[in-house]
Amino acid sequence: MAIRINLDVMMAKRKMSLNELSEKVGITLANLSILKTSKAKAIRFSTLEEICKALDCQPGDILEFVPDEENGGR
């Protein structure tokens, strides 16, 4: 089972760059890669709902559950 992270295409889909995002959510761009990449291992709530914000969008529109079939039985 695994978390995928799309904020690259909300990201897209508002049109909306990396360092824009970043001083809307207020939080640094190796940060904010790091989550883009799918590399975060965590994120607080308070960053999500941040995101979400600046992005207009709830959080499912970020975070997509992705069973162990699609994920190559990890």
Second form
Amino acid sequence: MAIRINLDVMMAKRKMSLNELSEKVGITLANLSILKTSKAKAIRFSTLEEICKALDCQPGDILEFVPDEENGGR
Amino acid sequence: MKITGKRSITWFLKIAVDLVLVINIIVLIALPFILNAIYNSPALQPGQSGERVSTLWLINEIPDESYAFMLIFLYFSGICTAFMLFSLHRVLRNLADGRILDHANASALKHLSVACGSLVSAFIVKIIFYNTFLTMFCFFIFIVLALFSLILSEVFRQGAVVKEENELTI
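Having seen the form predicted on its own, could you now give me the structure of the form predicted together with its partner chain?
What follows is the entire complex, opening with the chain shown before.
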């Protein structure tokens, strides 16, 4: 996966739990968990907007591009 | 009436397919006896021309040496149809359970297509040795069914991929 999700890092910085974020963003815990564990195949702009609003951050703070070699060829 | 789900058309069709599958297996077990009865049937005894003519369109001429061929042919086609019905049962069970765009359906339909293809090959052999109108008719029906189920399996596979992607879009 070339795109890494740093949702847990931002959540730790904002001291926000998964439950709290799920309530603020309006998506289920299961979907948030899929996103956090990088199992998601795509993210809607509307979801990204809500996450950025809830965590008071930029999309770049959550999403990071990692070249495949650096990623261990995963 | 509902198309898919419990107590739907799919559910009733699954019961019908199960019933036909059971009959198929019973006929397969009793095949040598049934074939013996057909060969000894008074309707199939030699006529004025000395040839026995089937009223079932099973075979036009039934010389005694055709018995072994017919037994092997019917066993093979019986196993193929049992496999086809089982694949159809799997698809209908999934549809009745609400699993519509599923990889399991694509796989079952591919198996159905393979079984139809095997049946087509058996019919080609029968056309070469003991051709009848009904054999040719079944041959074309099963070619269409094999190709149609192959196309349908690809449709289900692509549907399952799209569904998976949609489910993993947050």
